[in-house]
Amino acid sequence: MWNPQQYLQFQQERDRPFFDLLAQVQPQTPPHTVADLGCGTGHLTAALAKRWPEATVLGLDSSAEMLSKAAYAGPNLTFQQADLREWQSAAPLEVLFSNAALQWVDDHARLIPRLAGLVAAGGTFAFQVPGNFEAPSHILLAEVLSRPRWANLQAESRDKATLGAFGPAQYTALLAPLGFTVNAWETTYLHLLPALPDGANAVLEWVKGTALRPVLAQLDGAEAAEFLAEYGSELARAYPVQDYGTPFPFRRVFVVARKG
């Protein structure tokens, strides 16, 4: 279950890659059909509708909790609950956009070509995914989960080994043979997470909104508090607080591909 309030606790940092990706999407003509896969609360999908006011814009997400916060519907903007692994567009899309969603789906060697097939000739497939599977936040989570106390817990189901190997070159190799002109790159943001009330661990609060969700869902209140204390102590050593905030490096991979 997604918690919109927890996820958007660091909204500025989470939103920035969306706009960095959008800035590189330059259709030759204004699009008429746009879809946002994994739209979450829809506040960023609204930016797509504002960018292209003549387009029909669809925000798609599997989470009813996130979509319940999507109060941005308008004349050219609608939302739909669906699984992007199975969803099919009723018509070819002139812009297929996805920000920080595709990493939740395994087997990108199959997923990316399938989604690319939804794009109209001359259209654009643009997406951004976190590439931080080798970061301390993820490595330490796996380490804590391997301890006997937590060995019965199931971590997130994503194939991290496979997704961790995907970068600009791998996505280009998937899309270029399909007739796409690919602009792919990666960026490591150095987020300076602000101090939180009551001395809360900022990196722990960030991860609670994403990778920790499936873990915490398996624990009762006391167990969750114990797990968070144990994992949080590891994060505090890996990401020490400075006078100016908590430095939190975060790598992301971007792709903007135009179908020739």
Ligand SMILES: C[S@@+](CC[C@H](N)C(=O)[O-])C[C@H]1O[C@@H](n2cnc3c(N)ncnc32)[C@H](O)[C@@H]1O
Given for the second form:
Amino acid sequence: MWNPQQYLQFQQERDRPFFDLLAQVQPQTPPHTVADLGCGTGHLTAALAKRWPEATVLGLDSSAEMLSKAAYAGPNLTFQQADLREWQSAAPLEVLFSNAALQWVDDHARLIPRLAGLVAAGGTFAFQVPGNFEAPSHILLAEVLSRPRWANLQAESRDKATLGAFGPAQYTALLAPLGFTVNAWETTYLHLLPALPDGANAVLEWVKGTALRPVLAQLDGAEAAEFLAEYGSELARAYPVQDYGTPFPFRRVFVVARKG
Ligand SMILES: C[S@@+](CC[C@H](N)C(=O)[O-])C[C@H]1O[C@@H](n2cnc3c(N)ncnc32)[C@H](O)[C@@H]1O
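Give me the form predicted together with the ligand now, not the form predicted on its own.
Full assembly next; the chain just shown is listed first.
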């Protein structure tokens, strides 16, 4: 289950790649059909509707919790609860956008060609996924999960092994043969996470909003507290707090692909 409050605790840092991606989406004519797949709370879908006021903009997400916060009205903006793995667009999409969502789908290398098929000729497929699967936050999570105490827990459901191998070159190799002109790149942001009330571990709070969700969902309150203390102490060593914040490097991979 997604927790919108937890996820948006670092909204400024999480939103920034969305706008860096959007800046590279330059359709030759204003699009009429736009979809944001895995739109979450919809506040960024609203930014798409504002950018292209003549378009019909759909925000789609499978999480009722996330969509319950999607209180952004607009004549050209609607939201739908659906699974992007099966969803079919009523009309070809002139912009298919997705920010920080496709990596949640197992075997996303098979998903991407399917989504590419929903894009109109001349349309744009733009997405961003985290590329931080080799970061200490993930390596330490796997290490703590491998300890005997937590042997019964399932790790993330994401296809991490496959995703870890996906960078700009691999996405280009997937989409270019399908007739797309691809602009793909990567950026490592150095987030300086602010000090939190009560000395809470900022990196732990960040990960609680995303990668830790599937783990915490399997634990009761006392077990969760124990797990968080164990993993949190590893994170505190890997990401020391400085006077100016907690430096948290975060790699992301971006793709803007134009069809035909
Ligand atoms: C990290 S959040 C990103 C939300 C939003 N795009 C943003 O940037 O704020 C990932 C979102 O993907 C959604 N998601 C994951 N798997 C999905 C699926 N199979 N179908 C639809 N949405 C999915 C989740 O419910 C979640 O809201």
